[in-house]
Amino acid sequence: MEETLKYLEENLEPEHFKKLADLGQTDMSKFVAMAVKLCKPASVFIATDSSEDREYVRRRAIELGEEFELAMEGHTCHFDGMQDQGRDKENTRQLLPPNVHLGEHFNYMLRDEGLEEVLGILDGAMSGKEMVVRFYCLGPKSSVFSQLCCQITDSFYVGHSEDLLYRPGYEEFLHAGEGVEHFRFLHSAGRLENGVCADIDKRRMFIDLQDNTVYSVNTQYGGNTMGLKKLAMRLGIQKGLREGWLTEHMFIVGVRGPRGRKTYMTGAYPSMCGKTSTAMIPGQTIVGDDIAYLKKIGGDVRAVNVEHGIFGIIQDVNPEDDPGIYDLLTSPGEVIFSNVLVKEEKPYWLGMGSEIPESGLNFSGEWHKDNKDAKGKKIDPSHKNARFTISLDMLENCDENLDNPEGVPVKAMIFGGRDSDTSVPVEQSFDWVHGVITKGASLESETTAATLGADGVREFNPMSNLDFLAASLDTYLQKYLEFAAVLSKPPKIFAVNYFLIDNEGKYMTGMLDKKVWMLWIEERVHDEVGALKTPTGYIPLYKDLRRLFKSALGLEYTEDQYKQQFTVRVPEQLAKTMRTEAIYRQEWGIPEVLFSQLDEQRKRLEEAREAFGDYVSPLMLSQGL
């Protein structure tokens, strides 16, 4: 440690060495003195929890032209380069010791040749460049839930992005006391060629499962180099599932319900799938958007929102369908924009609800609406994967519990994807253990512009959280299924589908639609409305959701809407059950509830398709014809 230390003093300047060394943290500072030796920076930047360091980093992304300032006052836009605009799942990577084997759906490497080409890559990439060393608490300080985290990387806007994001944790690491856990990412945008990354090729997001560390080199684009977020994920899935508990993929809301009541819920949606907009429902107060850590505390689970802001999709963030959100985009206020169009430093995106210009600048330099990329395919004016970074704190509808210690307590769970032609708008499952296997486990979404590959293609995704698993399957489900299973009352499940697609191709929903959707499982969680029964799992009935639709939105619900909506579609169903059991029999482990659970639903399938044919309409099941 004094060899460290007498480096590190050689190389920070005296106020910046004191800062890190006040900490007292030994593999802190061995870990930045491995990445100064490394990186080979110019120059080092330990940022405290102060707003004077704070600003720092803010104006340094400025003045490095990783942002630009727009019109309104505190907004800024960010580029990312034309091939670095979602989160590259090929290049990510956990690194693995021997004989250790997740299953055929991770991208891993072992570990001391993932170590090895990593670190290769990262050998001298910030020369020239400032390092930036931030410290953060993912979930709130002070509580059963806080996790600590040291972020280095030589990306202002990075730096930048997490001060929006994330509680800070300087002062949690000062009093935490000599060797206290935590993550801890490496990041470098590398080589850059008229201010983006240069060596795509070379871009690689590593996870060091053994040693709770990432890397990240040669991307600029936040889902691969905000470490606290994704990437975080796997650290933070193998360390609950050996502590007992879950790191989800998940927002949190407190719904509002009859008499003042309000209920919390979670919910995993795949990216571009809703789960934003539904965590931003008018009327509803929301605790986060994306990432959860659950813990049973007291006989209940509780949850807390790991992050503190939102990297949310801006594409179709309007004044109709997502009022708060606009409003905020469009006020003064800390704002990032990454990738959308500016026209006279004013931010434009696909789906804002007024007219977009012709021309302006975006991620491809000057564009003009005839403009192709390499491969003579149109570019448009903002990206499909076009992001705001805001502090939750920002929206008028932020819960009062967003840094409550002990979370906020989970009646429901709900489960949605991008599905246009099976599942029904909501459904709850008939249990725990069903809803787990049925609705979380069995999850499928079509694919969208958040990650890079084609459009469209139905991709198995359970949980919506397997991308980002730092466990096999078996041992994740396995833990799922007891969770909760030991409680009393645990959390009733359910699933949500905004994406069903009519004979004509119109979508059957409305985008406000959602809301009835959340009012109706706030209902059933305290047993104030019935359901009815279907093979696989509880819908609503026709009298509640007129009801909802006419208090929530002022709109009529017609009969034909509902038999159009939630009829049940026998073959998709079973192809689906078909599709999930398939994926589940290539894997070792998998608990044998969960195939007992798909061949009992394909057998209530098959009796429905006898009793009534493939489509079977809820008010023939109501009316038992």
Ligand code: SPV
Given for the second form:
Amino acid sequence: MEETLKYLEENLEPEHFKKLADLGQTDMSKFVAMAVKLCKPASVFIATDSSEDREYVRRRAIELGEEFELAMEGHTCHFDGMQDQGRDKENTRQLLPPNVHLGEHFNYMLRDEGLEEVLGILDGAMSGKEMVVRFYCLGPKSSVFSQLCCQITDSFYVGHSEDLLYRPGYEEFLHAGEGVEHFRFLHSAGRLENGVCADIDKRRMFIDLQDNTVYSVNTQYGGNTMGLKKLAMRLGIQKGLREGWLTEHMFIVGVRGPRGRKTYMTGAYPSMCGKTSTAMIPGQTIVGDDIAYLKKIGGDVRAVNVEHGIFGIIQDVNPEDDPGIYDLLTSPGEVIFSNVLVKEEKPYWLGMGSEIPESGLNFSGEWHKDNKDAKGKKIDPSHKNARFTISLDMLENCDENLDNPEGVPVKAMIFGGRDSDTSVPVEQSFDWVHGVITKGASLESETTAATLGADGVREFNPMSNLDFLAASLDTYLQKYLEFAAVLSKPPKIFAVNYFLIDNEGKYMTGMLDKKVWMLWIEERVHDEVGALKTPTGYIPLYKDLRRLFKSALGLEYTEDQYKQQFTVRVPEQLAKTMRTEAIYRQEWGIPEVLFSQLDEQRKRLEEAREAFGDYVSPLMLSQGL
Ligand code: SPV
Ligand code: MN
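Instead of the form predicted on its own shown above, give the structure for the form predicted together with sulfopyruvate, please.
Now the complete complex, all chains and molecules, led by this one.
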């Protein structure tokens, strides 16, 4: 330790050396010393939780040109490079010791080789730049869920974003005692040209599971750089599976039921499948929109939001579909816009509900509506994955239990994907095991712009967590099944699908209909409404949906709509069952119950086909519960 402290004392300004030394965390000091030695920054800023340090980080982001101010007070905008607009799955790898294999769905490499490569790229990556060291707490402070973290970066945009998205952790470290386990992240945007990363070909996000450390370099996009977000999920998943709890890609909301009752639910959907907008449905309260830790406490599953803010997709945020967020994005307050169009210091984005200028400044530089990219494709005014960053406590509908150290009790868990032709809009599983297997582990979704690559390709994405798993599928599933099996009343499991398309290529359900599905789920949790039993789960009765459409949205919901939306599509369902089974057959050690559940589902579907044909109208089914 003495050697480390000596090195730090020689290389940090006294004020900053003191802030770090005061923490008394040997391991962390070594990490900081290693990062300074390796990345060779011109200076180092150690940030505490103070408002001065926080303000400094925000100001530096602007001074360095990583963000620029917009007309509205508190609003700034940041641009990522043309090739840096989403999570780069290809170059995000877990580093594993020899002889550890997770399966073919994962991107990993040998730890020694990976470390050599990424440390080589990070060598001197901060020359001439300022390094900033931040401390955060994932989950509420002083709670059984708290997970301390240290983020080192040379991007003040990353630091500023994390200040909006996470709870401060300097004080927590100070009181935690020497040697507290923590996650750590080292990021450098690398060499910049015109404010964006110049060496995109050397973009790497490497996760060292053995050392709870993540390295990220030559990228600015939040999903690749903010260690506490998706990169920390791998570390959280690894730790949770060891200790018997879950780290999930889930929102958490409080849904108001009859007589003012509030019921908490989680929802796991892949990126860009309506997670944030579901968490923001008017009339509900929001605990979180992206990442949850779930633990068993006192006979309940309880969940916390790992985060304290939203890094949300801005496309289609407009006064009609997303009034809460739209208001916030058009009022004074601290907001970071990324990859939108800016004209005369005003931000514009696709689907904002008003006209977008024909020219302005965007992620491609000076933009005009006829501009084309290198492949000859027209450049959108704002990127499909353009985002806004805000703190949750700015929202009027922020839930009162956001910072409750015990979290909130989870009564329903919802799984949703982008599915144009197979599943009904909402459905309840028969029980915990059926739900985990046929709704969670079988989840598929058509790809979106949140990750680099083609859009609209159907992909297997169990629990919407595949991108972040730090365990083989058999371990993850086994632990998931065990997680709530011991509870007398495990959360009920539901599936939703907002993306069914009719023969003319139009969405079968409206943007706001999800409110009705949530209200139906709320009533089902309390056994207040009946349902029809289908081969794949319980679906709503027409009369309940008609009532809820009327009371929640003031709409007449017709029997024709119901029939069209809730028809059991047997060939598509059978094909899905077979696709899922084939994927799991290629894995090793998958719990046998997965195959037996899929087999039973297939038999039920075949029986229904015998009795009613390929497409089974809900009106043909009898009430099942
Ligand atoms: C997602 O893509 O799932 C997000 C944004 O929530 S990112 O930070 O890129 O992961
Ligand atoms: Mn996400």
